[in-house]
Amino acid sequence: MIRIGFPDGTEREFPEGIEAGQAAATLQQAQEAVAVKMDGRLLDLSAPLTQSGKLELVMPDCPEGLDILRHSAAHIMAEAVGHIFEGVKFAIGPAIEDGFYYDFDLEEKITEEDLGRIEKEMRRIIAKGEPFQRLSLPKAEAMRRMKDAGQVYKLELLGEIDQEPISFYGQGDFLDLCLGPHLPDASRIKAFKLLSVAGSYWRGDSRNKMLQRVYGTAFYSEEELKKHLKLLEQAKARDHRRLGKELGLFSVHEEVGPGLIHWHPKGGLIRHLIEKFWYEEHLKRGYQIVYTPHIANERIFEISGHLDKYADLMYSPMDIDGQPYRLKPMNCPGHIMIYQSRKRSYRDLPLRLCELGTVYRYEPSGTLHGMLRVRGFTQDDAHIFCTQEQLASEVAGVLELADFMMKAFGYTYRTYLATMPEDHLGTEEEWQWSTEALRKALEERRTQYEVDEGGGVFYAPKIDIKLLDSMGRLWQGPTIQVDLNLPTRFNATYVGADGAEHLTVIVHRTVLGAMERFIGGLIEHYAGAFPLWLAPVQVKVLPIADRHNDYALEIKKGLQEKGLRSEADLRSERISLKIREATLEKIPYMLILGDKEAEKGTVALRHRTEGDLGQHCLDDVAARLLAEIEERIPA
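Show me this one chain by itself, in the form predicted alone.
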């Protein structure tokens, strides 16, 4: 017999080997459950229980329940593709955020038009309601089966698995190498949609074969699916790649290389305005601006550990005077060099160094995505060198800065405290005091936060801030990390009040992150309609007829003298067309000029979303706009 504990605190004895679903049958909502957790481990409802422990239900409305649905849908899709196309070699098919995908190797190209055929076959398979069944095989048997089936990708994966037996899942005539868990049967898949087809290198490596990746999504109800598809349509309309091209903000050129952003004048101006804001706020808070080289001798990255830990992200060395140099993937070694340029006293601390530093990291071509995933980017980096006693107050200062800047861009956010992972550097004592300093800073700021147990990086606990955009999507935002590794590696010390040397505490922090990613996210957050203070063109002057052009140029000059970015549309076109095009360009304000305005020396003010705002004198319009800019009203 084994003893099973339940969430309500009760315990019961069951015969060893009882199925998880049978053991849970007496629990409320057991019939709706899609899987169970046994001592935190996810299991199928059909899994035999062989040890005592605590059992919980996994319901459809929890994140694990949704992942199990989508993983199961990926298997059904793979089975359907195998029915429709001959000679399919199956790669991998996981659940991902908001959906699932499966990678296929086949001679025939899967087109967008084929998605309907695949969906139809999936519905036929689902209607049969066949169970997902787990099969355990000795490794030799598993290898034989996959070899006989010609499944070369599964063979490669099998070759990397050490433990036995090997876990497979089958439904119908489809058998897949998989750890599970899955739904009890296919009939639980009620609402799904295949979304797109894309190319994807096997294992994300451009040296490998290009596979065909089919993306889809699935929900437990049609209502949830429709809601999600509507959000996808909105996201498509806000896609920064489309808007970036339409609004003339940036471009990427194959002649130069993928993942390398070219900032056009309007996009460059937006970036300049954000950088200017960034510098101003950092200088107010006692940061000092530094610049470090784009390349460095490989030795510095050996000392820092980046060459050991991040070699796959770093570009190949270049030979300079017989020495290997690298494009820098991080700014921190350079900042530490500046810190160590002279002996530091406790009186020098805290020392806050900041840099908008451009770094270079290799990203597989299949992962590149407009401005959001690039190979060269400018990081809004800063490193704070302080004592243990100063750590909490310094982190609180970063939290204040992050809060101020995120509100200026119209973001709300969620905050997470990520603690010590199993694989970590440093002692537990070091992790304890550094984590408590982060916790103290959060609580002093009265910041609501969730604890991400074990979510810290190997060298540091951290605070992660996730931004919520106007569509409710989460984006990576500010991060604050206490480094327990680099001070030791570089012997970064200060002389304390006791005359002895002590290791300096280093805080890594970003507020905006990569400028490319941040501005790409902003384009989608604002749907390209930047607030007045960030708009490349703040005012468009629109004369109704050619006879009003001289007055339009006079008004434009007056706006520019007052510090407002303006353009005049002097084309001989209908005023309705000029208004429509200025609105499509997402220009915040328009000034309409006709006979009445020219005679009275006024302008007709129009807003891109609010429409006609009436007649005003230029000074009043300028005062109104300058006040809006000063307040940095986010939308």
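Here we have the form predicted alone; I need the corresponding form predicted in complex with the RNA.
Here you get just the chain by itself.
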């Protein structure tokens, strides 16, 4: 007999080997459970229990429940693909964040049109309600079976598994190497949809064969699936490439080259406002503004090591007076030159040099993506030169700035401390004190953080901040990296109070990342509706009839004098059309002007989403908007 404890605190005895589902049958909602957790380990409902322990149900609405559904859906999809196509070799098919995929190797090309056929076959399989059955095989037998079936990828995976027996799951005529668990049977897959086909390298390595990947998603109910698909639609409507075009923010031109952004007046204004904000906040915190050249003799990148390590990502050299020059991929060497321009004493430190530095990187063409992944971009870069003792407080200062800026844009974030990776430069001792300094800074600021073990860069530890946008998506945010490598390479030192030379510590840090990516992300975060302080046009002045145009221009002038950005729509169009178009342009406020307003010298205020806000005098409206701008109230 074995003793099983349940979440409600009760305990019962069962004969050894009882199925998990049966043991849990008396629990509430046991009917809906899709699997169980035994002492924290996921098991099938049909798994025999052989030891005493604590048992919990895994319900459909928890994350693990969803993963199990999707993983099972991936198996069903693989079975269906095996039915439709000849000679399919199966690679891997896991559940992922919002769904699942399966990688196949087959001669024939799977196209988007095939997705319908595959879905149909999946439905047929699901309708049969085949059970997912676990099969344990000794490794030798498993290898023999996979070899006979010509499943080379499974064979490769098997070769790396040490434990025995090996677990397989089968349904219908499909058998897959798999840890499980799975749903009891296919009929539990109520709602699914295949979304796309894509190429992917076996094990994500470009030296390996390109496989065909089919992406899909699955839910326990049609409603949830519909909700998810609607969310995808909404994300599409926020796509910064679409909004960038619609709102006249930026463009990319085939004639110029891929990944090179042209900022249009409205996008340019947004960027200018953010840069202005950025400069002000940096100056307040003791940073000094520098500018460094866009091209440089490649000698400098030999010293920095970039040429050695990042040559593939750098634009080819150009011959200048017989010397090879390169577009800069990083700002650090230039900043170090400024540091090195004279002998430095401990009294000069900390030295905080900041630059909105435009860099060029030859990113692989397939990775380019709107403003988010480009080849020419402006980093909000800064390098802090300091002593070892100053490191923690300098990092704390950066954390404060990062927090301030992220809040200004309405982002919440998560913080990670990335520690020494296996492949690294420098001594253990250096890693230890630099990591400790970061930790101390985080603790001093009372920042909640997680440790990303081994996630540091090869030359030093770092702090990564990931942003959570309004759609709940995670973005790369501010990063702070300690660097002991570049100071060594450039021999960046200072004279200490003791009269001796010491190696300077460099902190690389970025808050926004790159203007292109940050603003691309902001467009999606705000769905194109920028808060008043960033809106390129803050107010649209809308006269009702032509005879109100003069008054409209007078009001526009008044707004301009108050420092508010406005446009007047003087076309002979109906007011409803003007309102509609201003709303679609996502302009925060409208002033509607007709006979009543012209007579009384007032304006009728309308907000983009709140609608009619009634009549006011211009001064009151201006005061209201200026206060909103001052506080940088999110849209």
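Positions refer to the first chain, counted from 1. In this text, all values refer to a predicted model and were calculated from it rather than measured experimentally. Just so we're on the same page, rigid core means the largest C-alpha set that superposes within 1.5 Å between forms.
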(message) Please report the angle, in degrees, through which the smaller rigid segment swings against the bigger one between the two forms.
(response) 27
(message) Keeping the rigid core superposed, can you check how far the CA atom of L195 moves between the two forms, in angstrom?
(response) 2.7
(request) Just grab the Cα shift of R41 between the two forms for me, core aligned, in angstrom. (result) 15.2
